[in-house]
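Single chain ahead, by itself, as structure tokens, in the form predicted alone.
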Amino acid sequence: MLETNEETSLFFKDGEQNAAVKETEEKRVPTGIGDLDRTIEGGLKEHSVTLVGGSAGAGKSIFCIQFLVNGILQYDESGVYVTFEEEKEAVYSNMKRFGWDLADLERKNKFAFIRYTPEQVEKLLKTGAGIIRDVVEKIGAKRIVIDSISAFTLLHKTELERRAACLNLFKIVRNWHCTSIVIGQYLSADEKHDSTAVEFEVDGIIWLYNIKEGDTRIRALEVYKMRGTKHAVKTFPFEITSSGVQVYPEESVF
């Protein structure tokens, strides 16, 4: 839980820090990622759906798999990774550099990797996403990552259709009693960014930036939206270290 001091008060709007440090009646699901949890009242709301968005190379997949791995290793909460694009072997190999042995976690029935096309998921939704539901029930999953929701929404031509599809997907995921993160692929997530159907329907939005400053790039994180949560209103830097994502809420981006 956040401590009330001059540093943390800078993260919140005037008069909000006292509410932010109170014990919440709703259960929180810690991400276990650096110091992020203390800027969002201890973690994501249980059974919520959060969008983690950004451009290519922003660190979205690492962030989200770290959320699943931390759930398994730190909180004994199994996780499912549903992807429309990534190859299993490549993901497992890439994540080993952070010390995350996904194959071992899979053998222990703590982690599941599911690869479908967006069209297949669309068909599954019409039957309650039975196969994914069966995997969730088999391993007792409490956390789900969907990579990426952007590919899923491309199946629908109009904004109304995309919004309805997202509502259906999120309703099913919540019915499984899982806390979920959906990955969004965006060219930019700056002030000029146009909101999409997904952004209106999710409970929270975390933007990951990969900002170019001179001849270097700086990574930054912003908690843009978090329903029912007194969250940080400051954009702060983060790094991808040998153990995954590490955020620095007290520091400034520039």
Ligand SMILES: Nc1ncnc2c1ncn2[C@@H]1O[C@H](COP(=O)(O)OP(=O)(O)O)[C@@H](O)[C@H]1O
Contents of the next structure:
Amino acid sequence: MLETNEETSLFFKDGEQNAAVKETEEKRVPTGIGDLDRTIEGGLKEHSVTLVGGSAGAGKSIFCIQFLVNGILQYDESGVYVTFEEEKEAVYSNMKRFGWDLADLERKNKFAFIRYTPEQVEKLLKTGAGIIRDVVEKIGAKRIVIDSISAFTLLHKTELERRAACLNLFKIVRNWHCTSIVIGQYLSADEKHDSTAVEFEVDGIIWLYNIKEGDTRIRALEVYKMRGTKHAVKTFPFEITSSGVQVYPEESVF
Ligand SMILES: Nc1ncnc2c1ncn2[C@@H]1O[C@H](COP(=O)(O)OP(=O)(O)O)[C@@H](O)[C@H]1O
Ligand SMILES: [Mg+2]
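Switch from the form predicted alone to the form predicted in complex with this ligand and give that structure.
Full assembly next; the chain just shown is listed first.
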């Protein structure tokens, strides 16, 4: 059992609690992304809203689509992907590289792809995101990803307007009663420290880093905040492999 204790102490400050064996009262929604769930007491809290943040190319979209695909294939939970950024064809084709056939999941009514152009976003808020709600209901979605909140808030000129739009969006998201991830795109690793309304409003924050070490970049993941969860305190490495994101909570970044 010594081994278990040593391993646990990597995840938790005091090493007293092993997330893998802890029985939680509330339902957890596993990400299915390998050992990540072990570091967050089994998964995201049901109906919570988590921010997945990082710079361009950090792996945010892949990570979040994997959360949806795993939900469908491993937990029979349908998922909706709302994007303000990428084209459907490009996303479907890129995700095929990981063996994820989004077109097939869409045909089976397990997955839905909703794209908003900047011009359509105003309408999105005014109509209370009725279209998304209809899709969520139609496929019985339990998981939803919004890619990204940054693209959405940047459409507003002043900080005050951004904040209001953002809070409004969160209010709508919470009404869908799904377990949600909103993606935050940041220019640099430091930018996020100018905490915005988003960071205070969400239940959890996962940062994805792409750190330059000499001539190579190393990917790392940090569970920065997760309400009601005794989560890992260590930033650990991850890779994007031919089957998607692989995390290595036992390994060190440096
Ligand atoms: N098939 C693949 N195999 C390995 N790495 C990939 C593959 N496809 C994309 N990547 C890596 O993932 C990055 C894009 O990830 P993505 O999730 O789109 O980033 P973000 O949404 O954070 O901008 C690419 O820049 C590349 O480094
Ligand atoms: Mg992206």
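Take the two forms, superpose them, and find the largest set of C-alpha atoms that agree within 1.5 Å; that set is the rigid core. Remember, predicted model here, so these are calculated numbers, not experimental data. Positions refer to the first chain, counted from 1.
**Q** Please state whether Asn168 has a C-alpha shift of 2 Å or more between these two forms, with the rigid core used for the fit.
**A** Yes.
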